[in-house]
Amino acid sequence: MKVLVTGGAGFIGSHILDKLLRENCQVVVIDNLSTGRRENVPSAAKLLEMDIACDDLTELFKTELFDYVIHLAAQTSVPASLNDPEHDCRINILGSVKVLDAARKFGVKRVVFSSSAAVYGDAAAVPIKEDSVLRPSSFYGLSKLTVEQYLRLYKELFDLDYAILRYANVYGERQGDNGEGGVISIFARRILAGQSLSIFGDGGQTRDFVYVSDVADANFLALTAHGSGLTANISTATEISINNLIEVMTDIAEKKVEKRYSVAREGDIYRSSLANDVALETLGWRPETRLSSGLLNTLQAHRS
């Protein structure tokens, strides 16, 4: 099968490329390399330096005739979306519409869209199920939810099939400091250097951290999963507070660091954990990597 991966030079995208190539897929990557890195793309994949909002996108779909699209290209920072809503909208909404329109015009069988726990906002109860109230508290979350609605209409009006994967906080090797799961990358780098850790709020806020190779597996399974119009959380369905995360990471690294607390950031969610029953039942997927193992791999990658 021939798969286009938008944003494939980024953190999550690069691990999806590894999975697709192991499964003998023909892979094309488009990435503007604003945050992605050329060295993240294996030589077996075809990399095109291109923005999803550019006018050449339609011609690319016409020439390549992709079977499937995995759409990751996005602005992924909550604070950045609050500081510059227009930029967030241009990339996450307008860019995504260009991808969807090209996909429906040139016979793509399914679009797998990387969404986010941010679409739920600050939920009253966790773990959050897919049918929970959607009330994003940032423009980033709103932009992801808007693309989800576009996908539903593209299916209803043009019969473009889709799968929406709502990620919890993804972490692992090759991650930068941006995005929702970047706290682990930041902490890993500073813990190994013996530097203090900055914590926004009281550190009691919780997150559901899912390892990147497990996310890559979910994307591959979603390409050909039975059923149509799937929406599934990709998560461990487990909460851990930032304070407890620091304890686990410093224990693994055998380091002691100073913790510095400051005011909570605007738009940040206090408790977040996603139920994953739909993914288990419809994709046959489950998170295989324990947090301690994933953190060990991440810390080792930062050491090297």
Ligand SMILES: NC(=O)c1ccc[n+]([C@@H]2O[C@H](COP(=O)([O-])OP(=O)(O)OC[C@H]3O[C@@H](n4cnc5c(N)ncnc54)[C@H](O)[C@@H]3O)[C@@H](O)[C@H]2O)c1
Given for the second form:
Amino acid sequence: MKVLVTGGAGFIGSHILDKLLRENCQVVVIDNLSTGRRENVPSAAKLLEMDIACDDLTELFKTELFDYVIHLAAQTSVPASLNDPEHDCRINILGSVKVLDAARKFGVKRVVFSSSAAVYGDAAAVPIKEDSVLRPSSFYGLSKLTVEQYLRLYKELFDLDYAILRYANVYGERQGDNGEGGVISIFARRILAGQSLSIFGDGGQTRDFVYVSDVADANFLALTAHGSGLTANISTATEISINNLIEVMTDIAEKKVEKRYSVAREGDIYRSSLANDVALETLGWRPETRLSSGLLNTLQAHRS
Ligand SMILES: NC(=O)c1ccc[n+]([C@@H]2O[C@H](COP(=O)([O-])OP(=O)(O)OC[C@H]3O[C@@H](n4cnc5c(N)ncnc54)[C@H](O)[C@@H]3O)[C@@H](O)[C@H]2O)c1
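Right, and the form predicted together with this ligand of this protein, after the form predicted alone?
Once more the chain from above appears, this time first in line as the rest of the complex follows.
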């Protein structure tokens, strides 16, 4: 099958490419390389340097006739969405609408969309289920939620099928410092260099860290899973505080580092953990990688 991966030169996208190629898919990537890297795209995939918000995608969809689209290309930073909501809106909403519109015009069977825990906002009860209240506390979260609603309507009005995957905080090799799960990558680099760590808030804030190759597996399963119009959290359904995370990482790295606390960032969620029963029921997916092994792999990648 032929799959278009938008944002495939990025962190999560590059692991999805590895998975798709292992499964013998034909893979095309569009990426403007704003945060992604050319080296992240294996030579077996075709990379087109395009901007989903600016370039006309219709010719590409018309000539390539993709079976499936995995849509990841996005502005991924919560603080950047607060500083420049217009840019966030242009890439994440307008860019996504262009992808969806081309997909429905040229017979794409399903769009798998990378959404986020940010659609829930600061939820009262964790782990958060898919039918919880959706009340984003950042423009980034709002832009993801808006695209989810576009998907729903594209299905209702034009029969374009979709799967929405709401990721918790993703971590692993090839992650940049920006974006949602970037804290592990920043900590890994600084711990190995023996540098101090900056913590926003009291460090008691929790996150649900899911390993990137598990996320890649979920995307692959979502392409052909039975049922349509699926929405599933992709998470471990556990939470760890930033203070605990630092302890685990410094233990694995066998390093001691100074911690520096500063005020919490606007728009940041305090507790975050997502239930993952729907992913198990609908995709047959569960996270396979323990946090300690994922962190070990990540630290080793930073070391080399
Ligand atoms: N990393 C996480 O923890 C996490 C959590 C929830 C959701 N997500 C979502 O997963 C997706 C992938 O995130 P990531 O962590 O791999 O980030 P990333 O920045 O590594 O990947 C995003 C990719 O999109 C490309 N891109 C950005 N704007 C583009 C545009 N206008 N046109 C074409 N390409 C463009 C970038 O160059 C990059 O390669 C994003 O949609 C993000 O919102 C990530």
